[in-house]
Amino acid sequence: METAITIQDLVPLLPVLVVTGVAVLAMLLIALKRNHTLIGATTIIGLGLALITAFLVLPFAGQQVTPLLMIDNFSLFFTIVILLAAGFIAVFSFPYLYHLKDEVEEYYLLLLIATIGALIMVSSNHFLSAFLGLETLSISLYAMIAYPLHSKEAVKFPVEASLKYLVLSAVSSALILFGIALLYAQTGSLQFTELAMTGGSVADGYFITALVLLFAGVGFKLSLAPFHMWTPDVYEGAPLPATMYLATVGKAAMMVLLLRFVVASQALSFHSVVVVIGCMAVLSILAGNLLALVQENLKRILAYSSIAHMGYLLIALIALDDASTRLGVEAISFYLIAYIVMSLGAFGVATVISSSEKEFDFVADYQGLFWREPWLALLLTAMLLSLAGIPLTVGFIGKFYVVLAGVEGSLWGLLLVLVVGSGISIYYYLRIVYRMLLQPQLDQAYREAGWDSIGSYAVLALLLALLLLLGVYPGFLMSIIEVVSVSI
């Protein structure tokens, strides 16, 4: 029996509806008159309005909006996180694209549509809405990665990067669809929670095969080894704002969706699935950190670093199979926020000194940055040290909670790999810091900051404040996460 959607059902969806409305408005403004400043301001203000509505709908949390979406405190919490991250990326994108010798307005339209897909993903408890959100995000990213292809002075390989991401993303989507089809064929349901109720009646081998296919597809999206090969090439070839979006919002939305699925479906009750995820975690941590050692391109270093960080998150995910389920959810949530702050800060520094005409993405390009731009060098150092897990930073607290979840789950082997991987990572992060302390290269001309970069510097200052504040006093954020994680 079909149920009509009422106004009360639409209220919890206001953040998504606002972003959708802003996307339509941006489309109309582009059709009427092309103006980079107008469209950029519309996008940033629209994301800010959506952020405000996300706070306003908090009293309506805990509502199932059709069988497809669950708007609870957990989904609204990550809705706020994604809107903030998307807004920051829009701010960074404005000065980067300011001198692009091509039409730039549609980039903001793609960013808004990708954000709609990410918002749908974090609220999904049904395979249909999850897949639609995932594809909305992915298709927008294909175009964002290849956006500067008509500019002769833009990044070197945008088309190659976009095609690699397109082909491998299509393969991962096919694996996910095949896994969904197998589950539906046996259970007759696409609802996450109903899989837990019907899983016992399905042959274990059949159920495990479907789950492994799903995790393999998700592994592509999260850049988990051995499905990580596309990541460094795509990160390097894409323009910096698109790389930043892919590394933060794209990864966070996929991990939240995976977390919802694992908790609702009780997928970790199968030992074989736990073994597969454990192997992916070990391979991701070791491959990501070891391969980063030989890289000279900052984007590629951060790409391999992201592979390792997703491996750390899998340790907390495996801990959900234990009585420490709540602790595992809290560890993943905190670490995701820490990872977003660190990645936005690191890529943000690169974006501020770069432009669409010339990107400074090699480690050698940052030689002497401490003497030329001490504020940016200090900020990049803080972000790199946090990525390495140095105390008094949010990265250290994030790893501490992951280790705590692993200890509660007695995952000693995985924790040993985490310690080894973190030790290796210190070398390649400090190598960048050492390069910034050397004498500068006088022939290196960074982009001069103008009025268009004021917002970017303000965002960088805010990110540095968050990195230090959450590293010294994480209790406030953890208390919020403890409250919202109960609803998942």
Contents of the next structure:
Amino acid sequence: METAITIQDLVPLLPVLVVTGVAVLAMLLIALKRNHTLIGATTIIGLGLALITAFLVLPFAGQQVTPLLMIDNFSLFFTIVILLAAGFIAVFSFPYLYHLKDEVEEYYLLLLIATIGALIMVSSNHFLSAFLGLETLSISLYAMIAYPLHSKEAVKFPVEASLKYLVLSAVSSALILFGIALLYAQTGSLQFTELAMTGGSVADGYFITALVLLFAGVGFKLSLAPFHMWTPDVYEGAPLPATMYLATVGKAAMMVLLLRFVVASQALSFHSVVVVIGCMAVLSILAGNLLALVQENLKRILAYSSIAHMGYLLIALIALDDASTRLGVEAISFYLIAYIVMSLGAFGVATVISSSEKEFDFVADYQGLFWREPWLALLLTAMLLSLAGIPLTVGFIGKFYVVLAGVEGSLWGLLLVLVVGSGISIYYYLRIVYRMLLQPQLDQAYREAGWDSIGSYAVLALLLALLLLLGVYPGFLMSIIEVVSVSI
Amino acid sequence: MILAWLILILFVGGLAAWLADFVDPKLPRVVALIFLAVDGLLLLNVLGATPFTPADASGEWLAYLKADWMPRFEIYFQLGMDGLSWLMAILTVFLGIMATGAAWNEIHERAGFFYFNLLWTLAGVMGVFVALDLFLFFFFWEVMLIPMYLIIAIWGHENKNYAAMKFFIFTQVSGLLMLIGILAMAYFHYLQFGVFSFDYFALQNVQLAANTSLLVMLLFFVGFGTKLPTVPLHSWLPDAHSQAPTAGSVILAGILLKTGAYGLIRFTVPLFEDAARAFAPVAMTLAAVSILYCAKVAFAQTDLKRLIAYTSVSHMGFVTLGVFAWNEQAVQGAVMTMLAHGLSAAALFMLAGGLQHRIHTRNMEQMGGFWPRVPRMSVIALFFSIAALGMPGLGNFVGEFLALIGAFQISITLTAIAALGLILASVYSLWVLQKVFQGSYENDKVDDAALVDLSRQEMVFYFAMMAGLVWMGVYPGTFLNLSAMTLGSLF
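Next up, the form predicted in complex with the partner chain in place of the form predicted on its own?
Below is the entire complex, every chain and molecule, led by the chain shown above.
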């Protein structure tokens, strides 16, 4: 196997290289002079540059760069999505960390490194790079979750959250590794496409064991029931921008990786694997939605709702099983975009009124928001309705995709669970909306919007515009996704 | 293009009303009224068009529009208006104006946002009545929910949160089931013709096995039957109606329920004709049960608005009966019932709301002997009660009579049972009149300081609705001819 890397190989990797360069630059700048504004700006501009290069390398798509990475339209598409999301989160982080009485600069470094991991994950079609990317992302996240560690006023329990995430994430990585090892022992390859599990030379049971281990590990990372226990605690304990990162980029990168693996390796040709994923889907939808009903904390509600949303995505994943079309891939891709937009928006509203000293994350904190901060309330309402899948919003189109994929796969039972789950979910989303409509009682002092928040409000406006635009006129994104889905 | 304008005007009007609030809190209601009036004029203009058959459609249409929307799934922005749509659309605009009138002096708090929600609900309803692409139809079907939810949740009465939530969850879940039905149809079209399609005309060509057809039809039926509503899917309605503000009840009872009936006539039966025929005995039985059971339950209510809500379910039973009998007379009867009930139920809710606004209670136990105090209101209540119980000469009679004649040709037993509903309707209608307006007046039961008779302005609204009912009753031909335009191509 040729291992020498040529210049031609490096061109498609430019986005990753730019982010890496910016991470190094940020580190050097921190060493020279600690300046929050400078590092924040460097990060945001750097991610913007990487975004531009991602567009520039589009003509070079379709290259296998070393055996580890596959840069095709699909990976570049999600590279763009992840860079945008990471950039938005950096913008939200800036005012949040502005008043933290601690060194804040390294946070951006962690964010950049985590983004490198995520970019590697969406491009890899090899277990080695997949695992490296996954660990880069996870390890950076441990630190991001525990970030406001030294601040006396820092709310919440970042250490508890971080430790919980560390231990469970390590266990799940071990499960994934064990699964990979079993597969490698049988096939002698770590390449997704060469796993050729359909050939019957080895006993099926062996593959099924490996795949179930793998899916259990992935289930942890995606917070699928029954591996979801950590999610609400980590979401609640982590500082808001880190929660945001975990919920959007973390989940999306893992899902894309899973999708690529499933499509390339035809793992779904084993009926029992499909059954296992189906059970995870049903459990996630029911557990996520039911447990969200009794929560009083916005972050916990969004945590449980994310469990349910990942469950919906699994329906589309199962629909890929012996399907003649790529509808499942398209459904997952669109839904991920929708999910990123609405999660960023929902967490974003909480972030702009919170700061590292005081987070407003209880539903009660939002009472009467409609009459105090009409625009923020409108934004949060739109995001919540989108999460509930109501038309005019992108969430509805996402649900449309998933249901269509489910219909194509004739997954009537799972669709019924989806309907029940959505029905339940309306209750907890609308409960927050209703709370915002009441008269304000607790006169909470939200964080004052200073110059540092301008970016956050601009991003929120952009997210709302995206939410509505993609909800009413999704045609162009549908066409793009149709094209990029062909490449995996 | 005119059809897109019909919808767009309401959306824009909603935004304009909201913005007007920042200028003057009294302005939004005027803005809403103006936009509704413009919409109405536009609608009258459509009626002047000569019916034609578009190249990619069948049947006769007054106006038609097809534009690209989501080419990936062959989803079009496809609108069409024929006689049936026109009748429903004019009912929407007319009752929209009535609702604005009902809210005129009742809604002072955040008036701009109220009229925004009112007009957006109407925009969604208008879209439902003209959409021919099933995805677009479903889109509008759901669009109307949120503003309606907000109307109940913000301006509703004591138990508004519960009622609004229940309304939303019922309609949303049943809507999702319908979405599965719609997508299944699109997918079957894909299997048979190689492309997805949500086109109303294309989907009529899909051939389905009897069992599949029945299942998919049931998904549609649950969606529409919840909105209609029919027993056993009706339990959201009494709560929503009694808790909504007057204007909310008016458009709920007058228009939103009709979207369910419209869906049955436009989509459920034409798309699944054989399955609907097979299902007809069950549906008609449900209809008969709705008529009798809800009439009986209505009789047991003490809350005036709850009572009217149950009578709505009972009257809508005649619509289900007519639709599933599926002959021209029966469906004509269903359409007439939709129109007439739209007016009579709206008027009764306005009266109940007016009373509540004056004496701050809906409890009939505390009312009695109001006739001498509010003679004009009493006479009007008498008129609409008599209309609702099906007095010949008024619209409701024509509708229910035709529905029963049509149903008689399908099932004599069920028709006979359903006809008993007419007797029960007389009983509860007259009972309400006796309870509220007759008897002796005791002013220690209610706070009667504000119990004044209808103002001239309110009278105008009631007269408009009375005129409509009399027109339907003595010269139903105007309406029957219009709906015949649609029905002619269905049988």
